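Coming up is one lone chain in structure tokens, specifically the form predicted on its own.
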Amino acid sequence: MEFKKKTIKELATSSSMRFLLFGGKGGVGKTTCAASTAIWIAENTDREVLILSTDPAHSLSDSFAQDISGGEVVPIQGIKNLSGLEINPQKEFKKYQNSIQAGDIEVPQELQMFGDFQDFQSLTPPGSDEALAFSKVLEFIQTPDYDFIVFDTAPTGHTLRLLSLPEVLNSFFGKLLRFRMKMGQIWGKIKTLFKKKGAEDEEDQLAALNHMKEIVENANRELTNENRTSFIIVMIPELMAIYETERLLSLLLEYEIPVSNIFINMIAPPNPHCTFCQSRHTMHLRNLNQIREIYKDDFYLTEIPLYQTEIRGIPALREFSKFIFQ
């Protein structure tokens, strides 16, 4: 599948784009570049914007130079219409492990037979990570309270893991649901597993479960509108960073996600009075030939140099926008 190209700015100010993902291989400056756009966006139009960083690791509370780790959606200060927010899977998890703990969810006699159902409030599923930070991208792209989403990626595979969950889960919930017809005695059994104490016995757990795939569909349809969507790559001018790109671009376009736009941050300087810099300026020169040869008929190409200083704080990524903004 082929998309229109559009380069960063008619993105940023397309009265109808709404997301922008920016994703690589790890340490190449993705949050970097997904905060300066962020700010560009929220200061050169009037959309109401929120950055989230859907990365484990996360780093966006340095790129600020402010905490915005709570797991909470909090203004960025000094910026105008622009808000913040880490997930964090561990504190959702929390959430949950509690529940059971003080025994809002009840387990039926049925199952109590298997054991002390309590002891796997201690485990975290495979996966739950990744898991969690989907349901917080499905409930963004689901409010309206935010006109743009710049979401800061973790590192290409969690990334990959990320984009596939809503195949995933559509698949999975599509199943669930024939299941649920065809075994309607068996989940009246089961069904209070999922039920809290004082919930009505009417609690239709089959609308539930149709809403949630509702959920699930209406962000692939999101997800894959190149009106609404962007993927930006972040890479650098190393060949393993175009091997991780090459195989990004593959799952992107398996996927349907639109991707135009590929941003190519700290390449080295010219440098003669110093060998190694030298050195690393002229593989860096030979490689984004290779780069500008591959994907310059396909994507737009932003090349961002190498600062000498670490980009930090609101002034230092108000300047580096003007490399991607340009």
Ligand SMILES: Nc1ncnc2c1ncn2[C@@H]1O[C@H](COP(=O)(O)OP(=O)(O)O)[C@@H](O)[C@H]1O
Given for the second form:
Amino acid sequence: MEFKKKTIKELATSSSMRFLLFGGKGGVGKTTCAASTAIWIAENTDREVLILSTDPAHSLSDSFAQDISGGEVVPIQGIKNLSGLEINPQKEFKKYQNSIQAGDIEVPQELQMFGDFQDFQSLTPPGSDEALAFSKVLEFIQTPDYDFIVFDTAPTGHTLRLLSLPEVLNSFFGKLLRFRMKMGQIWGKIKTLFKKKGAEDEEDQLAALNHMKEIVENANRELTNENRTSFIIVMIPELMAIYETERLLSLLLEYEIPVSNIFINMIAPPNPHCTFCQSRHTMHLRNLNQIREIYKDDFYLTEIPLYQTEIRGIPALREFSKFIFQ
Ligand SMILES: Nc1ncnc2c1ncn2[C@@H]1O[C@H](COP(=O)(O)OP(=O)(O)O)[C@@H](O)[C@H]1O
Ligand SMILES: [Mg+2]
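Swap state to the form predicted in complex with the named molecule from the form predicted on its own:
So here's everything in the complex, that chain up top.
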């Protein structure tokens, strides 16, 4: 499968483009690259931008030096047209549990003596928290509220795996839905027993399942369309990172996610006065040459130097974006 190569600037300014996903190993600079790209797009195009973190090891708050960990979309202070959200699986899960306990399933007094019906946690299939985080991502892929969404993804490729529909329906999402259906049926029976109602509930659950399937299929279409989506791999100039990148690339290929950019971050600068720094620089240049050889024909490579300090706060991120968009 061949995708048309596009520079990051072409992607960021294309009017059809909607999703940029940043991925790579932990600590290579995904969040920094995603955050500064989001700032650039918000400040240099007229689009409403959302930066969305699906990495459980969130660092958007750190990167922007602003607390956005509340689980709700918040405007990024100082940047017009930019909002941020860190999806918190645990928090989403709590909300879901509360909603079950509060509304979906109220166990009649008469039945409570038969067992601890309130303990729904034990009935929840493993992976439900990821499923909920994923359904949140789906919600944002559907939403017309943002023109452009920059994803700061988890290093495991979870986000991608979840997009393969059959797998999704069989695993996380499917488990959750089957669980909901089962609970619906149980409650349906309980209700028939006590309130003479139930059949129509089951139909609702089935309709919900089909609706979810449509949403996942739609998301899949969006994320495999090269005019809508592009994945940016972030790596560092070390040999181990090449293996990582190969693994990520084959996963992206498998799920047909378009990718045309690789960022090589944290390249050690030369320093003739420091033997240690100089030898790291030499090593990085050697690896960089190898990386260029392997990838230059198929991808645009962006090389970013290692800064003296960490990149934190909007002025630093804006400065950093110059390397990306030069
Ligand atoms: N080019 C760079 N030079 C110096 N520090 C960097 C650079 N890129 C990222 N950092 C810093 O490295 C740390 C990890 O970056 P981060 O973007 O959080 O990585 P990830 O999201 O991949 O785990 C942060 O403290 C960030 O400020
Ligand atoms: Mg991060």
